[in-house]
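A single chain comes next, written as structure tokens; it is the form predicted on its own.
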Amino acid sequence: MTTTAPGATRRHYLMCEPRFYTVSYEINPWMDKTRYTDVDLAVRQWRTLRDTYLDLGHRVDTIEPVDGLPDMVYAANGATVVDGVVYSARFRYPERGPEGPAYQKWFADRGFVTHTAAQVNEGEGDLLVVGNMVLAGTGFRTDRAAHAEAQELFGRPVVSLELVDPHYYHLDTALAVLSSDPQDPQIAYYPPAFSAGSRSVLQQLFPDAVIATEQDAVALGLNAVSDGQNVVVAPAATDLAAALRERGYTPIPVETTELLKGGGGAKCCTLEIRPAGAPTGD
């Protein structure tokens, strides 16, 4: 069993400040439009998350939020970026539809090669880079056909995983990438979120994975961000934090409770930009 984290590598992230954050519609079980949302608290929590990345030495760029698109704060859903190639998001629900072009324009304006998706996909919400492969979620948001599209675009094996619990509607709510070292990729995941066949696949690919508890999962603790050493995680995911410490990782609790009202945590707010020629990010 792996007991030592591989060590931190500097990352490049894209984030979107939640200045227009609210829950005005319901497209996942976390959302309740009758609940009060505190935009000022959401912004404070978001800024703490951003500052945590900066304090760890990572680069953070920001995209301007758009009034009327409250879920733009969940930047990870906006695209998937591998080797400098941007696979744009194509959202399932019309309420989020304009986010994909907004993120694609941000990348195009900065000289990135962008690919307009033909298939429904929700970016890094369902496409997680692990070593030289991509783990790809389906069942609620991203179409399985998008997995083939991503494989052709990135030239990396894409492993399809079926999600079966609507509370874990994106892969990044049920699985966290801890290390993308091709020699020793490491993940954490919550087995009940997956179909029996997908659990078997994960067991074969990652026999030493950290297995999250229900307490971790309901706190959206697996919506975590790792740089290979430091893991930004929901404070309530205490079992996960203990397991990470046992493996040599450094859990860093950052509160995102207000953003959880929309169904997202730290990872949802964080889109990783993997430039061409750079080591694969976690």
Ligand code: ARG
Contents of the next structure:
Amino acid sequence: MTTTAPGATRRHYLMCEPRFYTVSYEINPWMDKTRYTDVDLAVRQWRTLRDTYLDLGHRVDTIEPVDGLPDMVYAANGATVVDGVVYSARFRYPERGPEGPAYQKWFADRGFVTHTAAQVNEGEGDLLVVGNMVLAGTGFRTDRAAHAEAQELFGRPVVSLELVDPHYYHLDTALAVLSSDPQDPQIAYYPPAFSAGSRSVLQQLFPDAVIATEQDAVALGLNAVSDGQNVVVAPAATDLAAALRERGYTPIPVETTELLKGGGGAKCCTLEIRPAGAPTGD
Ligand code: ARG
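Mind giving me the form predicted in complex with arginine (ARG), seeing as the form predicted on its own was just shown?
Entire complex below, previous chain first.
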């Protein structure tokens, strides 16, 4: 093993309490309108996730949930923030359309420079900052043209990756950033979620990546949140937890089963705010 965890850095997250959580439409294979959803359980799990971040010393801000936007809990989709610059989300499906402006307004009201997207993109669901570059998913939600838009806006290389399995419709369902340290960026991913060409690109860029198993992937274990040391991860992703431990990371299991009914886990509920002038962080 050539890589080890670089250590934790304090993070700033934006989250949205799932007070209006339900599954009232189906836009990914995890969603089933006929299945009962327990809003109280969703809120309890979400609060545990938030408290976990606070206990780890991170800052968590919240955005007010909007009645009729049940997927707003998946804050990662709300925008992408790099160097304090906010690239707004523009959703693929009309059911989630109003979430883009709602998140953009939250940032604008707090003095952030925001950029209204011309291209369809679902925020950090598909745009993951790793070191000095951005890994960008396409195939189901975010348009490839948005990758170019993000590259121009952030001035960082954006690497396009093609997703091929509808269960892993956002990049953050198939790939987790473990360390964003530019000297030694580290990721975990599930190869079958990617096209052959994209697998080859990932292999070249991250030869030491953690390779997740199918069991990790179906639990949405890759929808994990790392601060460079602590990795908040679905408890069912036991292979991933073992692989993380081997590399010196500390897996922190947090149950998000109720939010999985909408097709999301810990990372989906967490939008990272990367401030201007700060190092990329790890
Ligand atoms: N129901 C939501 C959708 O399909 C889930 C989004 C999950 N978010 C994520 N960052 N992967 O759009």
